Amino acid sequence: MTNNTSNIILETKNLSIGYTVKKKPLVIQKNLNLELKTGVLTCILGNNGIGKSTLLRTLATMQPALSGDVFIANKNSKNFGPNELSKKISLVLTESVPPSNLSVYELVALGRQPYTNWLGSLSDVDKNMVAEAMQQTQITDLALHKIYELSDGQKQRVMIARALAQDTEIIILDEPTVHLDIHHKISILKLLQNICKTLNKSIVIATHEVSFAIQLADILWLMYPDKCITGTPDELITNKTLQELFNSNLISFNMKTKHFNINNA
């Protein structure tokens, strides 16, 4: 990776993440020094329980760091107010959309809350942002549908549209393709890749879709029990770092096909 720092939108310095249990820190990952650049699609890969979701929540300041710092646009995240932060980072989490009578348009429009007045009224600018977000995610024809009427794949597009309407430089997604069939998994990931390239957004995804991430991501963050290694997919394949991600006799990595395969018994 280059040393050019002009397009770094998020950076961590000696970041330790985890929880406080009975007033004692439970460290999941420590000394994380990560960089997120503008217009880059980054995928976080690693075993279950390795800390992917914890890292995302810490980056978004939903969860406090145990130590170290997160900088957003060269400003320590500790110095952001809630409204200011909501104009920098938007989130799409794994929790399903709660049942409600909201229409698709109304839910996407909630992304404009950081910008609306105290009455929550949408200006013409807000309405244009909502319309553009829906167009970019190809859900304009669903505008009047109720959320409970949608498929899982459609709901995921709606949540991404809400994040786009929020108009943040960084979009963080935790397992955005969970519970989707293979067609919709690819559709959502291709959509996110396109958003990065066309809108110059910085997107971070925690995912178990290893093969798709290798093919679509610009940068991978590989999380191990004691470290996090970053690089392009090709770099991590060439230096055999990716092959060591899942330490198991059940699977092996094929460098030519760039896929993990099941080992024969």
Second form
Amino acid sequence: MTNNTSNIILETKNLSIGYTVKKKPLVIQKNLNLELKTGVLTCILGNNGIGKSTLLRTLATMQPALSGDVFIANKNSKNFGPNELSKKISLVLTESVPPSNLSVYELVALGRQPYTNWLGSLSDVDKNMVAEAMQQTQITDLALHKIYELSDGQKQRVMIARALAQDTEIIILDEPTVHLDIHHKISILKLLQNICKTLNKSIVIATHEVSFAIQLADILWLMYPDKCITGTPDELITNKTLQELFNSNLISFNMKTKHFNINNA
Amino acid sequence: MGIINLSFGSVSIPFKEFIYSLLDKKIDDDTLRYIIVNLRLPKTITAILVGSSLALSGLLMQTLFRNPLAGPFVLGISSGASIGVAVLILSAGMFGGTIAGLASSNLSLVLAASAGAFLVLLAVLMAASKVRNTMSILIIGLMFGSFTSAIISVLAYFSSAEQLQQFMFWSYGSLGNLSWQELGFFFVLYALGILLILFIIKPLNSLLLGENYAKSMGVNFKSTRLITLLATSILTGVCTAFAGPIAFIGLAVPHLTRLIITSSNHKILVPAVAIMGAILMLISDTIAQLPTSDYTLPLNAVTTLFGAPIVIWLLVRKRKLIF
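I have the form predicted on its own already, so could you send the form predicted together with its partner chain?
Full assembly next; the chain just shown is listed first.
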């Protein structure tokens, strides 16, 4: 699965994630020792509230870790300045973008901000990167449209194009396929897989699409209330870890079809 | 627009004299020349500075708070200026003597307003450094506003009719009464505010995607927020100090501009909003002069009479406010 050219780009050491409530730490997950490699598509699966978004925010250093460290390209993330970090990690978040007059092109071009001068003027290199990112995500035709004219699926592609334009080794996406129909869900996930392989990027997706994740991801991170187990989809199916993901008697995992099925009582 | 604004006033001035005095040529009537050079020209320049400052402040606040109804006054800065002036004018009655003498001078009004604006600014900045949520700053600003108007009511209750009138005149807003020297001071602060804005054009653009995306694209959010608040405070504070609390320009102009030039890019928006603000202020002031009559309307009444319907029309027409 992991080929020889892939390197570790992000590593966590004894990471505890969570929040500080009334000056007391509220630990959501602890002792996380995870790693991300270039050219590898990683999917995070787990119940609602298990800490997927918290983990992503901590990896992106938008939220401080309770304890432990995140190393990005062998350097502790605490030692990164905001601009330096933005050249390593780009994000696609669940939050919707506020309404504005921005055109698709302008929005994708915002991804070049870490590289542009103080006024944000685009150089020829920047323009090429933006054009390439838009081509990769097949939104070149939409360039002059305003963001509010787009469908949800198109918006998601634009946000991915922006992350691509940011030219980072790691792209983190929090539920990128939510609100989309099945066709667009698959097209977005296939697009991400394609980007991951052709551009040799490390892509992390938190998702609820278990069956798609099993088929597309190279590595799965399964988050349980007290632990996080990683491995390839096949490994996790064979050792039956995946079956315990949703501790519920409403569904069961079918190992042959690699699907969760609804239990008929 | 500036020329039209210059040419209107309570005293009608023949066109030839008007041009000559601008070009610094000799004309027969020294009084007319004095009116043009020392009264009307400063007033026109004030209008341009005030209009563009308030409009820019509105733009900054709307982008920072991602709230289409934010304006320069939401931070409570103008309320701060008001309370400075109110304390000066209205407390004169209680203490009499020296304070009463102070209250009658123009410069002390400006100083009081600046001090009030600055104190509120400090309070807001302190709150801003403690509070993480940008929306909370908006609400804190609004609370400062209500708080100060309550204090002003109390002061007003205990003061004489004459002092109340003086305070009311200040709160009507006026672009006149600025000497060239005061204008110079105004301009220095204006230039400082504009300079600060130039440095945040880029982060403001990424803030259009929201705080989190902006951070992920390398924006130092805390310092951007600080510079934005600082620039707004300087621009609004100095305007309010010199011209009184002028309503609606800050709120309405950014929306009008975005309606005309359909862009959200601050590289285009900043100059466009500044020009639009200056033009609207000049129009408002020209209307307030009531051309061909001897009367002058309160400036605030004019901006509100035009501003309020514009905002209502925008809300009805667009449904979804874009910023």
